[in-house]
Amino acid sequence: MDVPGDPKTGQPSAEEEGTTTTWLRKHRHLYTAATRHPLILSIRDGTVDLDSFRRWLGQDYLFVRAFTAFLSSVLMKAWKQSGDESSDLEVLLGGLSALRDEIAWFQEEATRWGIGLSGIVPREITRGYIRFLEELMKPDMEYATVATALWAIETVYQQSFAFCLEEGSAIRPELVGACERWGNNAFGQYCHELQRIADCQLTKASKDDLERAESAFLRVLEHEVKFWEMCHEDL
């Protein structure tokens, strides 16, 4: 699998051959597990169990609500720590603004699928992922680490759903909207900008900070695999 870079080609451009690309290649197996999970493959080939999609919809709605607080904390760290804060803030503000529409989309989809969002109970894997976000929101967490985690979280979704939209897919009509929400080129460009921000911060990071950032990257991938698995199977 090609590592993500240019949102149209999936290939890293010359300026992207930085730390994040090195980690993507180094941890290719886990990255592939996160972006080509059987749930994603079943969405792409049209064999997905719609109960799995319903579970994903409800649990991801809970996650996105917590993710909004996390992104707000990243924005605050960017304001305090970024050496190119005007550029970083513009990108992050765009992402935060888009979350309002995303939450509204979840609410509309839940109504369409007959899901009562107010009654959804977070599963243990969802709670664990949210606890991880809360760790990243601590005041002493450095910007390089949270920027890396943000890029990884968004990129896994973009690459997963973009794959569902590639030629040869057989997506069920009722799932096309979900795939297009995260698999589109505009979201791919946003992930591209997040990668640029992360790489910029990682070039200035100490050895210890680099280790923490790489650990956060791996934990994102692990949580993503578990999240897909939770939705893929009726636990």
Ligand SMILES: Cc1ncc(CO)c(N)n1
The other form holds:
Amino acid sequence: MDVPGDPKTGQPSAEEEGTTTTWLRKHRHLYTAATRHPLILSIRDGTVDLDSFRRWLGQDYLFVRAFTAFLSSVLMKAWKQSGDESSDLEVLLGGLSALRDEIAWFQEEATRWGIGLSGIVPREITRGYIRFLEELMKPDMEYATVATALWAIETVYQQSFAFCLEEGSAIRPELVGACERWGNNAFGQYCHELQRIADCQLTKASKDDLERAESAFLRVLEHEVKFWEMCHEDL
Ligand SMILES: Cc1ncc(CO)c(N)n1
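Can you return the structure of this protein in the form predicted in complex with this ligand rather than the form predicted alone?
What follows is the entire complex, opening with the chain shown before.
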């Protein structure tokens, strides 16, 4: 997989590239584990166990509801900390309005699969990820850290599902909708905007802030790997 910043591809040097790109390269092993999980590979090649997909649908619905609250908390911090000149509020507001469609999509999709969302109980791994979001929602979490986490959370999904749609895939027709939801170009563009926002905040961050943001990035990747694992292995 092409991680930006690879010297062989002629990408910008460490001085010119954003902090997020440096971290993607530094932690590419974990990033690849999150974006090329065996569950994603099985969706891509059509061998996916549909029970895994059903588990994912129910648990991700619960995650997305909590994620909506998280995104609202990022929006609040953007208003306080991004500065009047920035377009951060507009970008995040776009994300929030897309979540409204996303929640409706989960509800329609669940009906199509005969899954009752009101009866879904969060599994331990889902609860752990939601607890992490709750930590990030605390008022003393800096904007740089939460913007980094937001970018990472969205980018893992974008990269995972876009890979399922790339040439050579043999995806099952009933899963195309899910893959297109996160794998489409407009969502990719949104992720780039989030990356720009995170990088901009990280250029202003203190050493301690940078450490906290990098750690949040790593924790997102770990939670994402576990989330795929839970759906894939029925954990
Ligand atoms: C677990 C998880 N990570 C990221 C996203 C992207 O929104 C999602 N829906 N669920």
